[in-house]
Amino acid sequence: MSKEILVIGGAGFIGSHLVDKLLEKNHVVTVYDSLESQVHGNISTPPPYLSENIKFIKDDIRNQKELLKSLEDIEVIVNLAAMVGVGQSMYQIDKYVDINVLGTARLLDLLVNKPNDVRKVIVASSMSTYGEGAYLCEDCGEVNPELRKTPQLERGDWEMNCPICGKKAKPIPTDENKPQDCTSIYALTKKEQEKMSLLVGETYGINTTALRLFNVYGSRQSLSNPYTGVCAIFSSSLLCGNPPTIFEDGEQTRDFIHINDICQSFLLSMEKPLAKNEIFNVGAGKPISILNVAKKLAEYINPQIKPIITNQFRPGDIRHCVSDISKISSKLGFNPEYSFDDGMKELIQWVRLQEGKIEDKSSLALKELKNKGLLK
């Protein structure tokens, strides 16, 4: 049956991908976005990629004025809006919480104190919540080891020890009841956003899920922020005959999830109805090193470039991190599609198509990390 959706932040690379999937689907849909120019640049106007069938409202989720304007009607929203960057969000404090915090609670507030026929909400939380991933110590057994201390890291000891014995841990998939341990301010926002959407929901029945979405790449991503998204940054770098900067050893894992597949777990939060007031996490749930990451890019895009590795390293980075999806497969159906091989030819295909259209951003972002002690 075709409902009225709204997805905030649906001008940007999820919001865009997953409005053409919802009007495959006949709904009718409305994207209200601030068009941030860190994301899109300094334009005025909806993307090129994002479809014309829409209802278009260029505001800011603050705006509580033009916000309730947009949910007349609106019978699912999607809260997408959010300032990206996890190393950005350490000195760019006040806007990280004001957008991604305060945005989300003059949502909230409007959904419960004005008129309005929204059922359904569905929140993009985040993987980083967590902090570290879950670990296995052949001694003790599962553990949720704190962050590695600056000490161990200007050894180059980079793996996690069990915080109980002092032996090196073993990763192991992370699962929803895994503690959240944020570590850092963009991290602590998207618990916040999480945390306060579904005690709204939960107090005024308002069917409401949180989806914690692991490493997310595909086309459309943004190639001009340098601040978030590992495959976008070190595309961009590659594009412009730069080669990818790695931290630490390049053995750090992370989960890689389709953009594709991402949709797939938002329609399937849309419609099931097991997906009431539940969080599920949403990856491939497989491990894949930021090294192998820089290294296939390479391969496609310059393979005449090398990417470096620093052994410098950020305080507060997380080891390894990778999804258990067992959660959202069992209950929602939820299954990945993309192989990384066969996502990664998708992105660069969109990547080379962005050749002179962008310039790598990333020197100056680790000058501004440098700067503000974050990188060592």
Ligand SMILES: NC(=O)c1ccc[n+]([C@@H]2O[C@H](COP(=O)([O-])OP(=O)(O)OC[C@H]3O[C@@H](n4cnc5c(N)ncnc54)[C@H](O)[C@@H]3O)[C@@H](O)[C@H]2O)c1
Contents of the next structure:
Amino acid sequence: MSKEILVIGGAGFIGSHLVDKLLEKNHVVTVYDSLESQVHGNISTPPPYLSENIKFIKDDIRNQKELLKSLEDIEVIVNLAAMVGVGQSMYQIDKYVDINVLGTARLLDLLVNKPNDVRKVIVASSMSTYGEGAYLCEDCGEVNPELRKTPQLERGDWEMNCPICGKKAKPIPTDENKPQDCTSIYALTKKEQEKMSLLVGETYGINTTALRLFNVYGSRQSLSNPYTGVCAIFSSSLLCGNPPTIFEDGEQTRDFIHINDICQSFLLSMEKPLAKNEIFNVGAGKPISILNVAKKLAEYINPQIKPIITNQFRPGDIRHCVSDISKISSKLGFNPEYSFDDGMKELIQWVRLQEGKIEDKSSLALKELKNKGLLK
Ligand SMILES: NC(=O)c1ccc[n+]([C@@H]2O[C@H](COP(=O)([O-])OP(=O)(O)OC[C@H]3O[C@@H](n4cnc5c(N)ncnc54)[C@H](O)[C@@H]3O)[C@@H](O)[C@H]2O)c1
Ligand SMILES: [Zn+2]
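Please give the other form, namely the form predicted in complex with the ligand, since only the form predicted alone has been shown so far.
Below, the chain from earlier opens the complete complex, with every other chain and molecule after it.
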């Protein structure tokens, strides 16, 4: 059945793809987005990739007056509006907390205090809220190590130790029960968004779902925003003829999931009753090393360029985190369809079309990190 859906932050990477899928299912969509200049450059109208078959409102999630107007007849809200740079959040603390936490608070405040028809809220949370992923020690069993300390990293000793016996620990898939141990302001704000949304949902009977997204990649991820998305950052460097810069030894792993699979998880969360008031990991469930990502992108975009492994490190960076997706698979029937290889091929086709349209701002972002003492 067709629904009226408000996608806040819907002009961005994930939002614009989700909008396409919602329209394919004949839903009526409103996008509410401030068109943050770090993501979109200085534009005042929606980006060209955003479907025209929607109602568009350019405004800030913190502007309660406009937000209230946009709620008219809305049954489902997808909340994607956020500042998304992990490193940047450590020196733009006020801005990140203001947009991510206060923005979501203002939305929830309206849902609780003003008449509306909203029956469903989906909030985009993040794998970053876990901090380090889960690990297994052969003697102590499953353990949750804290971040590696600076002296260990200065020795180039990158892998995690068991917090009980000190032996090397092996990464294992992280499920939703792993305690959240945020290691950045960004992660903390995502945890707050998630917790506030679920708390209000449970209290007031608004069916709410929090999706902990792992590392999403695909077309339309801002190539000009150097603060987010390692695939986008490496791609824009390569397109501009520069080598991707890799921290540590490149063997750190993440869970890369294709944007279409992410859209599947949002649609299931909207449609399936078992999604009510639940938290789900959304990943592909496979570890991919950062070096592997850089090599693959270089191979397709610019094979003459070799990634640079710097052995530098960012205090606060985690070593491994890969999703355990058994909960969303068994409860909602989620089944990621894209292999990393197929997904990368598709991404690269799109990246090629951006040649000449973007500049590589990654060295600027690195300089900023260095100046703030966030890169050693
Ligand atoms: N991309 C990922 O790998 C990933 C992983 C985990 C979680 N997430 C979450 O998913 C959501 C979408 O991320 P994305 O990758 O599409 O990022 P994005 O930057 O492409 O999209 C975010 C959108 O929100 C808008 N926005 C920012 N501040 C706003 C404000 N104050 N008011 C209204 N709109 C505002 C931006 O203009 C942008 O269009 C975010 O909440 C992010 O934290 C993303
Ligand atoms: Zn041990």
